[in-house]
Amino acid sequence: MQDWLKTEPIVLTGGRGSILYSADGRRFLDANSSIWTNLHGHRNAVIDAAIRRQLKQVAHTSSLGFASGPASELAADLIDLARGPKTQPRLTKVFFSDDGSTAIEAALKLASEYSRRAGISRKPRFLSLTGAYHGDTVGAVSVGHIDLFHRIWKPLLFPTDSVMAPACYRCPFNRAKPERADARTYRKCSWECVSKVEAKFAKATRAGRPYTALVVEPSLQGAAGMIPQPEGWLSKVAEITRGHKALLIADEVMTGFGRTGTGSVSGPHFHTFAAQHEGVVPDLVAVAKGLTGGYLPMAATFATQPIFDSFLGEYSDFKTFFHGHSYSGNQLGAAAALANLSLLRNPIGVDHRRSLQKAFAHQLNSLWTQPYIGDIRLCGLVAGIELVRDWRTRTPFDLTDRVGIRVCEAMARRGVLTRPIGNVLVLMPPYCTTSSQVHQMVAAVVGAITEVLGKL
């Protein structure tokens, strides 16, 4: 905050597509989609028109005891996009809220009460990954495990357990020496990260204190440093979780709506959610950020039918889900989200995302020549570029060196805006980004690293 007060911030006043404009007349590429929210670019004509049409009807009405057309249509659309294999539990219900933290908060409460009523666990116990970040409300912070963010709030939190995250680049069980490639592609291990999860569940079950749920970001952990999971990890862990009668809660706040790639499906089909890449259908899913295409704050929590049914009863039973939000199911947000989903389904848009994904991977591959880049972690249209002192030893920079911040400041001077996670540079372009704009983003990374670290 002290550093912030010493500087003059870039005041953003406009945008179109992947470009943002500042009050002093400069233009910038939005290289992190306005903190991971914007999907189709700024001032998208389809979403703009949908919001204007809804404004002619009504902006917001309460969802507490009432319903609205846009929210009902959106819920049906979301459930359709979340369909999975017939052999797995089907997500059938949607609970709307305001942002990613509230979506996770609702999921934790639903899991806790369902587990108690189903006789799975008398007292809720949650397991999440080291480096987990699931939001800033008290429940969401309780299942988070990044000391820098969460330690100060410990007196406010309920206790949860953590288990090893599958972070191949810095995994203590990875016997492979550093190479100029994504660490997942050359790792040498025996899936110890999966064994640790099994051991944690087994210990809790033997002690008679089983876990209520495992909370996980599918495909990659965002705030942990854009750390992707090796292929197969999620499906293995999902099987372990269900084997111990626990629920699987997927935090798709950042990973949802195509961020992690279109997948192996072809034609107009694509994976909307990260868990779909491995055929996993969680019991609860939290979404936000890209739900409205980055236009308005809105979130949702998906649940299976058994979870929903556990809250049914006579009025005198008081079994209802005692949790609600004033702006739940907001019509303007729902209208924007419906337009966003129509754009995601558009075959032309699907084809463009596939092309953009290839161009993104190709441009990032050129960065391996940079000596201060230790790992380039690519997952669909999300990239985490870790800066290190020595790539041969993976020696990190000290956080107090502010290397990530300084490089991002240098990128801004080159017309590219993003925000680091410690010493990890994040590139997450909007889906409307062109190949030449991707080239500009990567060129800004090279120029900024040379400016900040070239003399070391």
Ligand SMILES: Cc1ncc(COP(=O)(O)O)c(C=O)c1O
Contents of the next structure:
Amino acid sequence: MQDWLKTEPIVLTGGRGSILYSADGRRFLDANSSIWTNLHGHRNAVIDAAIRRQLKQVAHTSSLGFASGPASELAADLIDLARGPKTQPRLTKVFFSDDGSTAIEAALKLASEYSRRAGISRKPRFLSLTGAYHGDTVGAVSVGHIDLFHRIWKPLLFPTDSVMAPACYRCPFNRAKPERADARTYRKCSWECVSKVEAKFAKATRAGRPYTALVVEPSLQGAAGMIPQPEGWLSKVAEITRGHKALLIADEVMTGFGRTGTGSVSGPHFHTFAAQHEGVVPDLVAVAKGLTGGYLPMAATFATQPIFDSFLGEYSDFKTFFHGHSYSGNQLGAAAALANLSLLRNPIGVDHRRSLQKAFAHQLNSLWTQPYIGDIRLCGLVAGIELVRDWRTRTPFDLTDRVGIRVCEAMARRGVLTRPIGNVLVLMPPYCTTSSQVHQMVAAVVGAITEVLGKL
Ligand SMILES: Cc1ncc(COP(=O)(O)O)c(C=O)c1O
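Could you output the structure for the form predicted in complex with the named molecule, given that the previous block was the form predicted alone?
Up next: the whole complex, starting with the chain shown before.
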């Protein structure tokens, strides 16, 4: 915070597509989609018009005891997208809230109470991954395992367990020497990360204290440093979770709405959520960030019918879900989200995303020649570029050297805005980004690294 006070911030006043404008007349590429939220660019004509249309009706009405057209339509659309082609919906109910953290809070409460009522676990017990980040409210922090962010809040938290997350580049079980390629592709291991999950569940079940739920960010862990899972990890872990009668909570706050790629489904179909890449349908899913295309704060928690039904009863049973937000189902947000989903489904947009993914992967590939880049972790339209002192030994820079921050500052001087996670540079372009803009982002990474680290 002290550093923030010492510097003059870039004051952002406008945007169009992937470009942002500052008060002093500069233009920048929005290379992290305004903290992972924006999908179709700024001032998108379709979303702008949807919000204007909705404003002529009403901006917000209560969802506590009342319904609204936009929120109901949005829930139906989300259920349809979560279902995937040709399958019956398993997630049939949607609870609206305000941001990623509240969507996770709702999922944790729903899981806890469902599990108790269904006689699965009397006391809620959650398992999540090392390096997990699920938001900043107290429940979300309780299932988070990033020491730097979470340790100081410990007195406020409820206890949860953690289990090894797959992280091939720095995995102690990966016997392969570093190569100039994604560590997932050349790793030498025996899926020890999956065995650890199995062992953790087995121990809890044996002790008569089974887990209520496993909470995961499917496909890749964001705030941990954009760490993708090797293909197959999620489906194996989902099977273990089911085998122990625990619920699977997928945190798709960052990964949802096509961020991790359109997937292998051909034609107009595409994967909306990361878990769909492995054919996994969780019991609860939290979404936010991209839900409104990065326009308005809105979130949703999807649940299965049995979870919903466990909150039904006679009035005098008081079984309702005692949890609600003033802005739940906000009509402006829902109108923006409906427009966002229509853009996501547009076949021309799907094609553009497919070719952008290819251009993104191709451009990033050129970075392997950079000596201070140890790993390039690519997942759809998300990339984590890890800066290291020596790629041959994976020796990291000390966090106090502020290498990630300094490189991002140098990128900003080259007209590209993003925010690092420690020594990891994040590139996450809006879907409307052109391949020449991707080229500009990657060129800024090279120039900034040379400026900051070239003198080492
Ligand atoms: C995976 C994940 N879950 C939850 C959150 C919390 O979302 P919000 O900042 O909207 O509360 C984030 C935010 O970065 C996230 O990346």
